[in-house]
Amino acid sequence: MALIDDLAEATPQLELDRRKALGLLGSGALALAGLGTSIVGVQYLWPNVLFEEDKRYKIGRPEDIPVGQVVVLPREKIYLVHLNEGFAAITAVCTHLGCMTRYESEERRFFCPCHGSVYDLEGNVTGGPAPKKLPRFQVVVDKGVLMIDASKVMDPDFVLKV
């Protein structure tokens, strides 16, 4: 049986449409890789920065708050008390499942209506079961204002006394 050699007869017009699909398919396949690859490389060049909003609060002149009121300050997630021993900023985050609690000013506390947890106006746990009293930020007064810097974590105890 003599061998044919494929080569040297003359190609179907089929087979070259095939041929062509097929490298076409190939190239674009490729050129879409590349592509994605440079959209990557450019997105890693430019600068991908998350700016945080400013955890400093300006409220009010103290002289302006009698003692006994709550500032709430929804947005924020924080109250400021003024307490007969001086001002507290203190977080509106339960301490047991991080929900937002509200302040009840007939009753004069703290409480979360999503699990019963009470706290009292200086945030300690009177009821629920909140593991822990409500921490509280740093008050200073500057240029004669009250600031609240949520970024600073302060003792239980803090008060600023003005």
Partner chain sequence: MNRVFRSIVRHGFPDTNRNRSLAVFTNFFLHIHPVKARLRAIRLTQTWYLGGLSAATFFILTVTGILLMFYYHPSVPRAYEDMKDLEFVVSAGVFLRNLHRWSAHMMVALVLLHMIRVFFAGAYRPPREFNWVIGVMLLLGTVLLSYTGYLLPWDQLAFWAVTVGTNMADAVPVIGGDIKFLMLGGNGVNENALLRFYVLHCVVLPAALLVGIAVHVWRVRKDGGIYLKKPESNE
Second form
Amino acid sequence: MALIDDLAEATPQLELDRRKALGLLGSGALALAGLGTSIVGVQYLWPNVLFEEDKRYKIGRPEDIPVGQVVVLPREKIYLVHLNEGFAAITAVCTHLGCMTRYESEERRFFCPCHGSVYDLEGNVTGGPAPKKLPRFQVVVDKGVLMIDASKVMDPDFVLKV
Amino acid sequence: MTPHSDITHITVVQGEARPLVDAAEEPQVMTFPHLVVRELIAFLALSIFLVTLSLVWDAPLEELANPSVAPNPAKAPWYFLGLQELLHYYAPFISGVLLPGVVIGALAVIPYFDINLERKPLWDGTHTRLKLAGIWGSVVALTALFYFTAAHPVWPIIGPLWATAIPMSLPVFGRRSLPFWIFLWFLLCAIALTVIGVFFRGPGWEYTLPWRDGIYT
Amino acid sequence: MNRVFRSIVRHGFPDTNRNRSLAVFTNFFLHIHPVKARLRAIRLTQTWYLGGLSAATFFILTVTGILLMFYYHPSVPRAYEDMKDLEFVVSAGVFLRNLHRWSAHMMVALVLLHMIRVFFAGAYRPPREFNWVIGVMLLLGTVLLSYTGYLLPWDQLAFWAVTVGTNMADAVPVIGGDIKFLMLGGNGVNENALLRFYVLHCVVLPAALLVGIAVHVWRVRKDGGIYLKKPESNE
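Could you output the structure for the form predicted in complex with its partner chain, given that the previous block was the form predicted alone?
Starting with the chain above, the whole complex follows.
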């Protein structure tokens, strides 16, 4: 059986140009299809509906919480602190790597057991590797009851004056 | 055949970068049975070791996951404890993304940047002072960088840096390629960080002594 | 009977070098080997068989992993209850779980040692440089397999190790938050995350690793077997 060697045959310039154009068109189409597939793929993996719990929590009446008291909400992962300026809903999740901090009432501080970060009761970093202070959530009084909305992160000094 | 005397074909043949097995030099044996039997024995030895281990030592299982209580200390498996120890010194972006990324990137490009000091050793008599100044300038700069930027001075990185740089500048050991020294530094850092993370860290990620307080898991 | 045997194995008893060659050459599972091997290359002290044993742990992990899948539901809190079932109810359940766990630790250790040995032997140098890169990717794959598997028991250890790990992804600039959301399939480590890690651990990563190992081994053959220093030179 003889090999039909197409490489040995001369190719006209027009044919070469045509091949180049078709090659560009083909690889362009392939790249576009690949891009489209990737986008659809990420969209598919992106959950549109989440069965996560409501992030709004009713806590109690503001007059029941004296100045200086820290209300620990372990399930909600929030500390409600009555500072001199007002109520602050501070997250209990460490800004370092998301471990749960714990309130140490003797030292009056929040402490992260994972990597040893320390915060004061306003959420400022006083030790350890934490890169920034603990963020605060929105607090409002709704029909005389304090309500925290943990889906709304406010500016770092946000307090509710009552 | 049509004569094409006016056309000269030049074919450039590039040598393939693939080694040939020079069969003549090396003593060889038949793969079956010599290699196959060795493989079988190695696999059986490994299996016996792992089965014995599994019979006498139970894998840990703690209580049901509870998102509101973080255990103290919360330790990852041993091969992540070097990384976890590093997280104690820097913000997550640096120790969790930047430094591991640099290390993995450096590992991947090692074979493409084989600056061979073996053919041009440090101690070949030319520019020795300049080279030494370059090495120690970099060492001092890196030491300062790792000392001042971290939350605590990163001794598990600075120590290995000096432990690598000192033999590197000695005439006896200096005949090694640069990737060798960089790899050695990475390796010593990884070992130091992992050993500290596994044995010397306890509640609150404070230092403990394993022979006094036991090993925290 | 002999005819049936001959239809399966086409060579005679391996008591001649010709039949020994055919035993390797015509066998699907052995054909990754050449017919003859250099004596230095197969010595224990040359490689400590670290690469081969890494592949062996991968094989053990595949077998024990498939067996564990028969009793495991990737849902909360059923996953944890299944761990307790394996421990107290299933025959040899605790043994299989132990074997899977310790083999996983062993695999990470062997792959790391393999890399260290290959480096100090200088085997990463041309023409094997791309195989070294594949090796680095295989190391990453091994670590990712361990990491995804670590969540599956759904105990405290699993939950917090993975929480810390995913928050590291969060630290990537700009797209970190999105990467974390996509990894977990939600905002926290919950049932969606467990299912995603399960699929990655049982299907995606092992399949990728298997292909990677095949290419890695194939390239070792194509580069003329494992790297050995030239016998006479004292490099």
